[in-house]
Amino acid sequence: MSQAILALDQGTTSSRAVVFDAAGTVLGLAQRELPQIYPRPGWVEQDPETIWATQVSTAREALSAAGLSARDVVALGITNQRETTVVWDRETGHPVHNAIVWQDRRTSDFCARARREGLEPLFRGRTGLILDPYFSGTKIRWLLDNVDGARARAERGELLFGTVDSWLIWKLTGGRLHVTDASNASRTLCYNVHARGWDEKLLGILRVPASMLPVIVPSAGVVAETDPALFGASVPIAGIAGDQQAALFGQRCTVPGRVKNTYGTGCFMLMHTGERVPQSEHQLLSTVAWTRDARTEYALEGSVFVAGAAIQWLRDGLGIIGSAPEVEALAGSVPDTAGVMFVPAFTGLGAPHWDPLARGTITGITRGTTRAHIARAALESIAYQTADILECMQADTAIPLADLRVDGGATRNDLLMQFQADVLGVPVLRAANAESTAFGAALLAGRAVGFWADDGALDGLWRVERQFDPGRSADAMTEARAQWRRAVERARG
């Protein structure tokens, strides 16, 4: 009999459900897209059902694709797009509203508010997070606030909150478990990252009474079987985690000071920091990697805003290149940018900046600059910004760095990848299996039933497609970085 694990990978832009077996490899796979709703300007939401629906028809397909039933499966994972707001009602199962899609800033000004009236050190210590719309907190409040009869039906315990993971636990379970892990709490300026658990005073400024939450269960273990109507036969749940903790795992950061970075639309860089809360100087965020074995693990988080899609607008905004692939030939085509500098703040700049006012340029232009150069400038960016963000890890945990692991869709351009090892002056490694977040999630499931004996054979099944070493002399790189700083001081506003 064949054995297999499905992970679950749950994301702002699809439903993807991935089957892997004992080595690790890819047996089948299925995605779907997921619409979004733009009600207003700043606004984001999803169709819950819609969520619930795409991922149980991708979970089926990548099963067939594989060859397999639900039998052949050993335990399922499931990883999440983090913070995305859902709440329903405790008897129907029927969401209240849509979804509030972590990208939505409809909170802005209760955010606001509250950081005027001095909240923002309370909320930082206890969560690790800062008062920003992103996180769940203050999109729970908006629901109870504006969906008719919402708050008086959860103050009579009738509804309940959760993220993503929680949501699709709830249906897989036919509504019989509501339960998160700490990954995913961490993510909603409820949970106390010390205390490692809901906080009551956070929970009474934002005003979400606690019978909403749900319990916070492991990020690998047993916590429930699948309804055995969707899949044919029962399979145990074991594996939780945030999709970011989730790629962070399958990227085997288990030690403290290992990183990675995902290079999409934006970059999302983790820094395993050990069994201790980290603490930044720098605005970075605090936050629960994953808990097992009675264990609960913390990273640093920073975020660059604006990563893969400066390529986008080099596309879309400006038609330089047809797709986002050519950016490699057409930077490739000359040695270096010329002094051209791109800063693509677009909006606003954030660690270890923080300013919001901030906004893109391109300096240093002269009679010889063609598009080629600001292509150049527009990919070296990425690692400029990344490299921004890995000081201050290195910074605030006094931790140097001995390589950085590396995943997404921008990834596969190798001029960046060369000068992200140029720059930072340590090897990158792009990982073989391309599905990191997908692949941890399996790893937490397959790890708590056995499938997996230890963590010494999760570390085996991790491997390097390419290594970048690198190549300029440290000296030149710091001269770059100088000139990239010049650059920023210019984009502030």
Ligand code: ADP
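Next up, the form predicted alone. The previous block was the form predicted in complex with ligand ADP.
FYI, this one's just the chain on its own, none of its partners or other molecules.
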């Protein structure tokens, strides 16, 4: 009898697969690192075939670790790094170029030119996004304009575009299916969040042929079965969501006003806003949360481009720690940063600044500054950036925050979580299930096939592992945030 859900969690720095049972318990897990490619400063790429190879291998390993076969799996859910862009040949399935990763800034000039031409209100009004290199649309255009013969091939209908979910489903189904869901489609600059479909006018401006685009399907619902040769039996593909929307669902932020923050390579905060498209006066994004049961629900989102990546830089760039977990002890060896502020704008600044020309800075350095102060400043920068976004969300919605639900690798750092609660002035709730992103994909897939009977059953699976309550005075935090804002201004432009 089928007894588990398999979730594929294809992230920026690794591919993961997790097997869950009906109680939400992890039965098996596997993870493989995903190499990054940096052809030029500000450019970030990945090999699509490596994305696929690492993802399918982790799926097999997770099933093996769980002691299960594909016949024991009732459904498969997929969650993925979102705006990363893959273009491949419709017939052969071969990518025409490396995937361009969401962090990539190569289309900054095009975005700046489009803004000067007055196009940003059009894009923002229809997509809920801003004109920024972050999103997929300008990446598709770059590939068609810069890969030999790509534009002509695309116009002949020979090439397909997909975010990573589409690429994985294409491979999982042996090239039979080219689909995406609205949570991923809404991150492309090509999707109209009001009309709930691809927008011909925006495609024309971006010069993206409509024939390249995947069919949009519900986030929860059986869309296909995997090729039986992959896992030994066919498995229904029943859940699809971008990683941040999947985490929102996994954290059970399914009522308006509830907020989650995921701490990964970047930092992503989403507030559920119900069935209305949210409007931001503070440069936040309006995005589809998910579509299911014939309903489309939305979220307000703010993105921090560099969060956990700042800790990786301390390890790989500066060499002041040997592994990421070491940063907590090092940062905790000093009581504060001694005035040091670290703005990790390695690839520009995301919300609410949206400054692609900002660059990383460390300010307040004195002769007494040590690696411990820099490590602590790096950790605190994650909390400050999160607070900046939440402040904007509350201003846009007038909804006071009761607490913040958190997930992602960096939430294991107690020092960071406590400082986050101090900066926000509200409790920070760390989920007992650390796999919120994969869990969200599993819940979408499981509900679609009846593995869980109703949403109440899903709510019962969410538990708090630890609550961090604010411990510093509001006045002290106000002054600290003022110092942070001064440091951000020095990093701008």
